[in-house]
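This document starts with one chain, in the form predicted alone, laid out as structure tokens.
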Amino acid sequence: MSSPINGEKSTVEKRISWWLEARFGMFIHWGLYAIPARGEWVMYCERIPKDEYALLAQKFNPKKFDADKWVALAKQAGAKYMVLTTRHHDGFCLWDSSVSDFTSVKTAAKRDFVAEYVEACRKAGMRIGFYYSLLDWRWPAYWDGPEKNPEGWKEFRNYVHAQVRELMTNYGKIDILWYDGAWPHSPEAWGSEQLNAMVRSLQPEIIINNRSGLPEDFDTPEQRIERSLRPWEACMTIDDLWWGYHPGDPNLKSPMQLVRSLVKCVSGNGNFLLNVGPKADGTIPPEQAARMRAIGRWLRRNGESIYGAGAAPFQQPHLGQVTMKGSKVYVHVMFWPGREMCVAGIKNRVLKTYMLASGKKLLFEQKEDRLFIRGLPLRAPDPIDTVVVLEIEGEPEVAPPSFWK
């Protein structure tokens, strides 16, 4: 994507501004792979022949699927947007694709789950994201590539473009297109520039990730948190590894780990997209749902430090993470210091300090580039993350270190 000129830049900024404000979204990986329940890569990892794998479509009839409950959970978690796998690498579509018979509408379920998801999101005021995998393991042309099989590749690419057009045409306004699976082929092979131009002609306000091989609007580091000058979003599983339902991995991340991951993302100017993997019957496992609700409880007390917030110029690794919004600095105290804490490096004059969750005012003393906050409780009020607010004069600035004076 070429560097935007001034007019285009303002359009990009306007398009992505809601997403930068949102900071937290819920990812959903769900499809045929929920039946064997050994993760979303089961077809590939176990080398299941495509005809054998296709038999799962005749068993995929999730009677307990309720999109309203999915969206309600996302809202309880404090997520501001959702992203659903409309089609993963196995090629099974959760909508009525005109270019494939391998869909939830043309097999046992006889339901357009994408349509139900969109309707539930729209009804609840939830921003709507579509995940779409460019690759499809069932197509020989994907494995051959355009050099070895140019005619087959052309047919395969036309199928991919047609499906993206359907998703961008049939469901009203869509907020996010989340590509995956471009490897190992080039953006030129996929026709990514033409594909995304078509998407933007149909959905002018949509934001697109970088996984078609082009930079587009935001980057998507997977299972890791990093800092970038570009908008970015860390996507993470709720367990060790699996995106799709896999009860064999009992090591779900704790609410503390998940909240702290969210905070770390925001303190680096990033978003956090946390995945759940529903079961084959369409329900989200209760242990996963419980963790999402725990994040929501923390956000109801401390969301001001997350939504619309970003990186502060001075970080405090001895305490935890720091976010900011306007002239407010939010110190996320994850390593509780006891009765007194020191925040270092603030150039601005501090006007007030208080606990975000309770509003309780705190005593403080500012000595050059060191701020001492006293009279704290001996133990952390919130063991996950206690947020202390600093109201300051002006936008936060860093003072040069003075410890060698």
Ligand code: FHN
Contents of the next structure:
Amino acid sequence: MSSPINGEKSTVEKRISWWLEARFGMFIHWGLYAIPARGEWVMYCERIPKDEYALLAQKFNPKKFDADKWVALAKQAGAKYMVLTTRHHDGFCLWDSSVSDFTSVKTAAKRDFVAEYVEACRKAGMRIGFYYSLLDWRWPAYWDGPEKNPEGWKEFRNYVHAQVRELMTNYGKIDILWYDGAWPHSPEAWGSEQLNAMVRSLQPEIIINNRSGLPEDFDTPEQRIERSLRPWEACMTIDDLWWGYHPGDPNLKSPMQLVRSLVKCVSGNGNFLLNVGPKADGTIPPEQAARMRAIGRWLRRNGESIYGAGAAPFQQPHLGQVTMKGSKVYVHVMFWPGREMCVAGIKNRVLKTYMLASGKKLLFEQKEDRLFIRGLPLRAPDPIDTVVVLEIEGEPEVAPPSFWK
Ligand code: FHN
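What would the structure be for the form predicted in complex with the named molecule, given that what you showed me was the form predicted alone?
Okay, now the whole complex, with that chain kicking things off.
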């Protein structure tokens, strides 16, 4: 990513460097759909007529909404940025849009939740992301498309561009624009080139995901961890399937699964964006909050192996995942081998080994491309992921296997 001539950081690299360092963000899907509490696609899946669905806005008055509490939870989780659904596919805006009457300011709540979210993030030094759905199920032109309904599409596209302009203009510095919902239309149909040029003119340091139909700054594998040569971020639900609140989806991922997903992302130079779906009253379900806090507890002991870390050439599938930062190799031991561990394939001289969480130094012996670490406890000190640190000499070098010789 650096420019080939003088190693200077490229413009993209400069604006995305904080994000690559951050590694972990909290996604929030919240809106009218939290009232029926059957996920964010309830309007579409249950074919609720838009006028009937719009009645929900008269009931959406979340007295318990407290953005400071959301941000506090993100901090407790160890997240370094947040991404809030400013408008999802149902068209309901959580901000004071001048091009829509279907907003949280002009209906029962009479509140600009985006403004409250931004203020809380800024107060806490939390990086601010806006999710924005290009598609809006309420517009017939979205369903017709530009070919069938060119005039209607033009009006719809102007509405979308106007809303993005509002979000980029009225709330100060925004760090991430997380588009969604471009399908099935082309970036040309959305005017994504012009749209993102406008965004960058208003927010020169913003980073933009790849879901306006253009690659922009980072890729966004969803519900899967898929490494990319470009900057990338895997986004995941905390339960099986739903982003919006859906208590009927009881299969919440365990803290172990969630931490290991974060580690797997970082071991592939990726970020992890984990979603919570607040209730209609604005509170985050306690079972979701508990998992976020569990991640935070692990990160408080092991965050050095995540923040600013990335892939290492020394993968150890028999032990778990490996991340690296500078001269430190972090072996994330998920399959505890017992009192002795063999880390294979490191050609570098190993200077020191120790447990990251406790700092306890470990006895080790290097025999060519095998490193034996001994005197370990019989059971994993941290069943979720015990991190063993290897400090190596020089640039990382992999020793090609030769065990058959
Ligand atoms: O349809 C949306 C879905 O509701 C959710 O917002 C996810 C989050 O990345 N994006 C779309 C599905 O890909």
